[in-house]
Amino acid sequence: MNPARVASTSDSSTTLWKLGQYQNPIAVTFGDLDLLLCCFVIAPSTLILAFYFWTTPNVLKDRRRWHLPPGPPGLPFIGNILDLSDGERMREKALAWTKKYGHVFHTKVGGADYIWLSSPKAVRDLMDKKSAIYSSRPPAPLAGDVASAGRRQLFMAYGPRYRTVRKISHALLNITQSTKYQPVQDLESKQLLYDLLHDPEHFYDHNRRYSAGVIISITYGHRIPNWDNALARSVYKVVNNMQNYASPGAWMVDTFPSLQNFPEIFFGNWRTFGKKCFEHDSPIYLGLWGNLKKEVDTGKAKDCFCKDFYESNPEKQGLDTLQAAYQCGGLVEAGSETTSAFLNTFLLFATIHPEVVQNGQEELDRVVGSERYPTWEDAPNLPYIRAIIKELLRIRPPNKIGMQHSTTEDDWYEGMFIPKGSLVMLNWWAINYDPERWESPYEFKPERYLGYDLPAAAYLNVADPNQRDHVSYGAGRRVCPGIHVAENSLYLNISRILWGFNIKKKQVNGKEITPSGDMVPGWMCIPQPFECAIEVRSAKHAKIIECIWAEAEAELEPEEKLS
């Protein structure tokens, strides 16, 4: 018998070493293969099964969830992801379960659950009327906490210092406020007319510019006079940057928070990622402060969003610099892309739908008529403009996915069981989309809104909620705080636009083009890049446009004129 090798006679699959060293490499036994499949399997899988149902909120915990809201079945482990991470079918997904599991249902993704308000009465009774519970916001572990530092607004959870960020921008965005910013969003309407008039081509481009330059004149008071302009480049790649993890379930560690705790090599190195979208965008929102302060203080600032708030003494309400930066950046993220997505996605639909486009010029020339523009003071007497706005917004909410909000108390709603810190979404699509109020939902109806004469910050706290116009700008405390200053921008613009221009299908070789109507990748509800035809509707309208542009355009500083 080998010394350095005793093999037990009564059992043959055990084998033990002396010295920790084989004598003869080849015989390894089914003993061996159970102990290393032990080693590196099973213990591993044991452990991760025993993480996940201590992490996992779950019936033997908590029989409650016996009452949980119906909801589709999903897989082991990761639950309903796979549907929702496929947000171009997300409408089509949330229709199919409002009409299967009713106006309040339960899908589960990872460890979270999702409790969807599919029902104007489910979003008054809790996002309303419950907002002090229904207001936060779920741990976001990349978004929130490293490529945001804690400090936006929109991933912060409810608590003192989201109490304190609200009530600034509320205070700085309400409607006595917006109408402060009416000069700057009339100037960029003006150019907005001379860019389609000059070079309609690029009218995606030009939305975009008029976005951006609206948006960061009001925040910081610096004006953008064209789309290749160094600053509205650098805001919108931290625009960018953002689209690339705040969707849901674009990074697993905002879907199973806990995995935070395991290497993040694992898991897309996330927080890697997180750390270069903080290096990116952080010095971007601090040189913006930095800079409007030396202008305030040397007595140089124009009137804008971040002159009033810096004058308010940010630090006495207890917020550092880098909150003070955020705050204001928050803004511009808020504010750029969304305006711009809806004008474009206006143009799509008037490119659609030439009837929306003749009935609202028949209504533009009964008012306004050929010799002047459309005016603020116009707007109650333009009820098919406001009407084409609203339907605008019904038909093409902000984002894929829903308004998430995150409730802090265990609550019970009709039965049924709400967990503490359940992501609890405003489910848009079935509310926008609710066939019996909504006769044809899928067609561009603007007519539909006749009799809605006001704008939407009037029907959000309406007391039928059954008669509130749309619920794209959100609910509760957490509805969008810039409500005013883009529905002033949606009705300048649409009015205008249709006062001056015509807009139909692009011929080639005698062949209409119709577009898709396709949205790009990402969380976002903005238009694919397509081709119209924008043509100016009489010398006289052209003439106008010239003239208005020409005379605003002297009285800007050389660094701001187009040209």
Ligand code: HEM
Second form
Amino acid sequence: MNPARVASTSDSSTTLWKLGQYQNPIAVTFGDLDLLLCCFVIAPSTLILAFYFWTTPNVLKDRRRWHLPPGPPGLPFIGNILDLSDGERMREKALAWTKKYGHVFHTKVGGADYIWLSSPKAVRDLMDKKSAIYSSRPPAPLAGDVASAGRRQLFMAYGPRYRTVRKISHALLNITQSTKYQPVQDLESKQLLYDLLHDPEHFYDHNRRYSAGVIISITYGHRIPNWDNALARSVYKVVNNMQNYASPGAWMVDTFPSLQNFPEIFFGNWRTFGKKCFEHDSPIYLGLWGNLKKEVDTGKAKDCFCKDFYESNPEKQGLDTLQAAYQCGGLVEAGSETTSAFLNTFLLFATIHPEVVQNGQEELDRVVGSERYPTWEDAPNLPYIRAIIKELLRIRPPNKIGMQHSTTEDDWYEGMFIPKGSLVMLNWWAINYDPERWESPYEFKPERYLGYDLPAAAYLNVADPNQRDHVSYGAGRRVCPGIHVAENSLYLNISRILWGFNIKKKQVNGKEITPSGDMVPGWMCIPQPFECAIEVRSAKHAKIIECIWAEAEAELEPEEKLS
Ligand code: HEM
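Next block: the form predicted together with the named molecule, after the form predicted alone:
The complete assembly is shown below, putting the previous chain first.
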């Protein structure tokens, strides 16, 4: 700004005005405009630019950034956020970018580097082999810090506290321990068959009851006989809250963590919202944990995860009460909606693909027959059922974006620089849909997995990473610790549903309704509620279902019964 120039312009124009010779008022406005331009545009822009270059990594500050992996150019400041925030289109982008830029590529959102690992080899080389530096999570001021008070394992940065909670979840969910939970899965699966027999219309909620029921029973030892159950409702409210704020891109502050240093009012009052979520969620989890402790102390607790955890003395392991409460609640969050989403996705694909139902039933009739129902022992003899499970996980991984880890050290890979603090995305859409590996990847073809004889956990560390079945349980040190429980649930229910029921398109006024296959809005791959016809295969099958549920229910406490 030049004050002298402003003054002289103003003086001369005043004189001209007085003389009645004023002809060019614009001269005045130009001067004022200069001033305004300086005050309100140039100076703030310079300040913003300076702040941006000062706070965000760039090649001027770090020349190694010339060697970042290739990737799509983004817009100034915001980078590729517009591409990344549209979850529905992310799948196509993930595939197109992999084709164009290769198996490791780079995108940017604000100051954050995203490194996309789009081949099994890159996942193996980095997330698995270098898991010591590829196992953190990106900062999430809302989801991780405020709404979870830093206590949710899923969002925790890698460090001593994370290692402790990870050890606990692994110890309580490993393959040996998970066999302890099989009777719960067996019981709840019998109710699922009974529910489908008597009320097939509400299959969607029956699958949700099954999944929540198993995980709440495994975690807290309480049975959920129906979907209106108060405990299930309150826990699900927490799960839904979490899904709202945890979706990538849902809150600016979690996309650009440095915004937490500015007044929250500019960014949707995120802190106030996060505190509200915490104030709603924490009493529920603390209440459940407190009750469980009382039940253990009075000898009334049933065998469950929390009981074993409480008896292992969490305080001695450095975990406070809040952490202990969230450790248990976190399992319910991680294990319920994921499992039910896959059971409903199974029914969706079964409705659209009669040949899959037919092939599955042929195998079940051959191995199990119609005199009895499928049990755990049948699993090794049902390769087509196993193939259906793998194909479901391949074609619909748990979320629409990919799984985020973050790096705790700078690294180099195949001549490319991967900066410390990068968000490293497990690009499961590109890997699971790689046309080089999976013929017609968009088609639902379980038979592609015939010959993959092992459960998913056994493929995590298979010598040749290209032989991995899929990457939908994650990778490295953060791989889903509930993998055995999850696979057991999918096996038991998919085999039993196919054994007992025909699944077809629903007919309305003589017209078949084909489900759209759309997913609910949000981060996770959950199918939109849809219609289908689920009919018991024969009177014999119906009788077996009635009998097994009657026997199972007779063993239950009165409050645990269905009616
Ligand atoms: C079909 C069902 C399931 C699928 C597809 C699934 C998938 C996943 C994925 C992809 C992750 C993130 C892995 C990564 O960051 O690399 C994860 C994390 C997790 N899962 Fe699962 N999951 C399922 C069921 C379960 C169940 C039943 C439980 C508990 C009994 C569970 C407990 C957890 C926990 C505690 C984490 C957080 C791990 C961490 O950050 O250390 N999951 N799961």
